[in-house]
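Form predicted alone, single chain, as structure tokens, below.
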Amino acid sequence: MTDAYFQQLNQVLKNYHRAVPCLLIDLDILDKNIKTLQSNLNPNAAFRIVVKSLPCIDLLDYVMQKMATKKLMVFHQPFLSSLVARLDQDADILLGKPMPIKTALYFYENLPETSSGFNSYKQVQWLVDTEQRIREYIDLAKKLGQCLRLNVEIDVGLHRGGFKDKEALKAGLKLISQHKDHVSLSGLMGYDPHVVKLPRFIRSQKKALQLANDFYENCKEVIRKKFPDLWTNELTFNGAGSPTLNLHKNDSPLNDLSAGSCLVKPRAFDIPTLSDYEPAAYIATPVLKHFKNTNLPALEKMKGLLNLISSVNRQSFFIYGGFWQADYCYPKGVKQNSIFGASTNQTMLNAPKTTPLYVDDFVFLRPHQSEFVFLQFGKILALRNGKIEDRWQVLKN
């Protein structure tokens, strides 16, 4: 982003009714990223929003409307409970990781009131990764007197869990087939970020993708040929994620693609496959104190030497907060003082003598990720045309 962009935001925030650390989302850039996603998305696959990457009800509503989808991937039970109270009978939720059976039971024993028509038994797909997990969900279904939908996690190469070979998958599917009064197969899920993260000298991206897709297709064949009673045209074959979304074209075994982070593009997603997307989220925090030099505890007599050794130490500042998973991006040249260290209260920053930064100005940072960092700010300031348009509440834990 240009200096002019941040200078305008700085002035907007200085005119805002309070000065505290805040999370900003630029809706104009978000709209551009949504259009990029729409142009890259496999037309033969449904799009599913990853809630942990956009953990804000209003933000989710915004993206669901723009993307014309009501499919969500959820990783956290409190988020699940919050969402089912708002979603209607057309929504579909896939759990992004296996939930402990006590958590699933807690969810059902504490279902929120809803008038929207969402059915928490028919519209939630629980992820199962082992035979033991399947047995636990069968027992839960019996206890609830309901039929639960199970989506089977398969290991397509990441090796973070899931059924890793066809024989293990057959055993799991057999268990589901034997208890169709209590559980139903809703599909498969295979996550493949390793495809773009493996060093090329270990395995090329093309080869890694081929191996992942081949295994996924083989797992689908196991259902189709060995368990035809479980096969339907409505099965969810989910996978991808922001890093690999663009790689799943017409020859992909997936009919359900998940993503979220690419739409706000935090720092960790500065990767070649997402080069068409732009950063849409920033942290802004006010400067509380300004000093013309750097003065460190017990090193008072050395401040002149420190300033002489490094021009970046010529000015020092203390900001409101600062211990976030984020990188300083404006003003240019600003950095955290490594000796003073980070603080959740007041972090010391240094900058060259020429850096135009003063008390009550704002410093801008770019989050490393969205899924955790967003939750630290309570409300998100939604920007349009460089001005604050709305305040959006993040999901609660």
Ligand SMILES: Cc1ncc(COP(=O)(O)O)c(C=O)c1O
Contents of the next structure:
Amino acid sequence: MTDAYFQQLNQVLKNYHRAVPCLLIDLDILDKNIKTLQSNLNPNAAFRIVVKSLPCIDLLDYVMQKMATKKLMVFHQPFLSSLVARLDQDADILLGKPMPIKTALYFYENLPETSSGFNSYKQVQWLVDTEQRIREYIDLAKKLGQCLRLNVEIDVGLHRGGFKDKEALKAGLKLISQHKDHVSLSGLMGYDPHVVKLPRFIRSQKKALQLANDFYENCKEVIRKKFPDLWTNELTFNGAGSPTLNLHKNDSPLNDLSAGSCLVKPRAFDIPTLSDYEPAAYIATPVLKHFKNTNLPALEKMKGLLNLISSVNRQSFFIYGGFWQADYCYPKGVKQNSIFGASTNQTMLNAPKTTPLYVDDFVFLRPHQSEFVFLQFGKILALRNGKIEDRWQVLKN
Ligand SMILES: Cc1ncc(COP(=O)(O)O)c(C=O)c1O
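Would you mind generating the form predicted in complex with the named molecule now that we have the form predicted alone?
Let us now look at the entire complex, which starts with that chain.
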């Protein structure tokens, strides 16, 4: 982003009625990223939004509407509870990780009043990764007197859990098949970010993708051939994520692709497969204090020396907050003082003499990731045309 972009945002924020650390989303850039995503997506697959990476109802609504999807992937029970109160009868939620059985029970015992038409038994796919977990969900279904939908996690090479061979998968599917009054198979989930993250000398991207897809195909074959009673054309074969979404074209075993982070592109997503996406989220925080040198506790006599050692010590500042998983990006040259250390309250920054930064100006940072970082800012400021267009509440933890 250009200096002019941040200078203009600085003016907008200085004219705003409140000065606290805030999370900004540029809707014009988000729109561009949505277009890029649409052009990248395999048209034969459904798109599922990863809620933890865009953890804000208004932001999710915005993306759901533009991407014309009501499929979500959820990783946190409080988010699940908030969402089911708002979604309608066409929505579909797939859990992105297996929920402890107590958490699933808690969710059902504390279902929010819903007038939106969402059915929390029929429209949620619980992720199961072991035979033990399947048994627990069968028992829960019996206890609730409801049929639950189970999606089976398979290990396509990431080794973060899930069924890792055909024999284990058969045993799991057998259990589901034997308890069809209580549970139904809703599909498979195999997450594959390792495909683009492995160093080339260990395994090429092409090879890792092929191995992951072959295993996925084999697992589908096990259902089709060995458990035809569980096979339907409606099964969800979910996989991918921002890093690999681009790689799943017509020959992919997946019919359901999930992603979230690429739309706001935090720094951890500066990877070759996402080079067409642009950063759309920044943190902005006000400068509280400005000094003409760097004065550290017990090193008062070293002020001059510090200036000599590095020109960046010529000015020092304290900002509102600062200990975020994020990098300083504007003004250029601004750095956290490593001796003073980061503080969630007031962080000391340094900058060369020429850096034009004063009390009440804003400093801009780029988050490393969107999940969790967004939750640290109560409201997201949605920008359009460089102006604040809306304020969006983040999901409650
Ligand atoms: C199961 C699963 N699917 C998809 C994703 C992709 O999310 P994102 O696109 O935000 O990287 C993740 C991220 O952790 C995941 O765990």
